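Next up: just one chain, as structure tokens, the form predicted alone.
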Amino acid sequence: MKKLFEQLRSYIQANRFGVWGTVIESTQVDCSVGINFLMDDRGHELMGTLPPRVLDVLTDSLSKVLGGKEPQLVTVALPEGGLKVFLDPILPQLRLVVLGGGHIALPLVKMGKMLDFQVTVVDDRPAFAHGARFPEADQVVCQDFTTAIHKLGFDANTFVIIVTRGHRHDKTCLVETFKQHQAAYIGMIGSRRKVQALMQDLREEGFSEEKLDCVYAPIGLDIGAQTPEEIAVSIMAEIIKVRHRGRSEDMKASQGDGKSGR
């Protein structure tokens, strides 16, 4: 049992989604009361000894528990009898990855930490990517964007903000982000004209409309933001809305003429 809980602690520390389950009632000889198990977000059992027939029945319940982010008591009906299983979701801390260390990144990092995100900043310039500049960040990466994104890896728990210093770097970050598992949010700064030009470039390179439509660009809710702090507020407000309400087309708001800077 001690080894099982040590494995569970390691899994949680790795910041991964999953479900911790406990059998609380059972008529099954091979699935007794008190059995604990850990399943990942794809329904694979990582720890424990649940019979395959029970795992198969629990798959749908696993998705509901992770989607609803609430524990659930599940009754499993089998031909030879039933059992009750308590499923408790393991929800890792949300990740905020800021690609670009310019002046908009400064308030973004502070607000991200205020909202309890695990915050990472990436920039390829040593003067813009160091701990003294971003003391609140959990991680500051000074590396080219392609390498950094590949090493970080994105998933459904990751919110990505692209605020680099120019069109070329924005495109690099967006292309590399597309290569990762679909992030919870991808936002990119820039005027509507520049965003449209970049999207057209990507269409001509073969990226689908479905993929491009996943990007919030221009980024942020339309609140008339002008200063870096106001722009950061509009971006984080959009992220909060996506986090709690999901995607909505009316949230793809303009940042005006793009004078917000980097």
The other form holds:
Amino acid sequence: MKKLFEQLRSYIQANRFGVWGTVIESTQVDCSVGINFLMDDRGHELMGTLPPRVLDVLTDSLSKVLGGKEPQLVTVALPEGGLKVFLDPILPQLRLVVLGGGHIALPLVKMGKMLDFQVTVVDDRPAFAHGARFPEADQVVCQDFTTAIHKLGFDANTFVIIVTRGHRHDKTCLVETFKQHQAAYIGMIGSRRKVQALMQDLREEGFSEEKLDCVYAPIGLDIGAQTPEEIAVSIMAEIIKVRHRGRSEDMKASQGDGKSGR
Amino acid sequence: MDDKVIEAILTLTPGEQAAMATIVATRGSTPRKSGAQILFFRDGRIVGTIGGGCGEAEARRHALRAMATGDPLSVQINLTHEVAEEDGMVCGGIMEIFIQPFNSGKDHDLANGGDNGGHSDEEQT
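Now that the form predicted alone has been shown, please provide the structure of the form predicted together with its partner chain.
After this comes the whole thing, all chains and molecules, with the earlier chain placed first.
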């Protein structure tokens, strides 16, 4: 039992993808209620806790959980009786990369940790990129943005916030981010006008409309944020929305059986 | 899945009793969805949440029962009935939760490091 939980923890810590299963109802003598099991990302059981015939009937449900990344309650019928199993995906921890260590980065890092992200801050100025400025960050990188992004490497688990000290650096970051695997979220700060001008530049440089379209810029939800802390809330709210495929209208407006029209 | 709950289970001291509740299914409007977890300690401490309020309080009562008997159990928590409304909690949904006790003497003795997975006959009555 403890070994299995330790294995689960090492899976979580190693950011590996898998499935944690729990037998919830059972009439099987060799597969009783409360048994846990751990599967890797190919659906292979790791500790041999489940009888093979039970594993066999779970194959389809497992690939569904691995594919959809949503938990599932599965009822299976076996000749000797039924079985109810809860399959919970073990998802890699999401990464938040804050490009730019200025005012907004301070609350962003705090909120990112609050929301369970693994947080990295990047700035090329030593005064803005050191551990004492960001004690909560998992990683503080002091390097030019191009090299830093290249070394970090983005993927579908990465949320990227571009908040450097100026347009030129923002553009460098965006161009470098485009070279990476598609991130889960790319947001860039700036006024509507600045964003338009920068996007026009990139269009002329040959970046596709599709690429430019997936950038959240101007960044954040429109909640009238003013202070760095408020802007950080607006950015993190947008990230939560993207993470859970939510919507951005008021809860009040979205009530009433879709009367709001969306 | 809640990493903090898993970590808390692994740091239980020898003999320290606790029970983990996991939401395995929901219907209608519930504060948290499938996969949310909470660890109830015998002394009242908690790690994680399955939505708070009297739904969570009801889960706690079942968790204490599971710690006493040493048997895991499935319960359905109904947030639609009158008791919930009296407390002003009218989420309106139903959640199915599964509760697993740890260190209850009878089974799952984490502190001893016993690995009884797969040989479950002795785990249950």
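In this text, all values refer to a predicted model and were calculated from it rather than measured experimentally. Heads up, when I say rigid core I mean the largest set of C-alphas that superpose within 1.5 Å between the two forms. Residue numbers count along the first chain shown, from 1.
When one rigid part turns against another between these two forms, the hinge among Ala197, Asp30, Lys211, Leu91 maps to Leu91.
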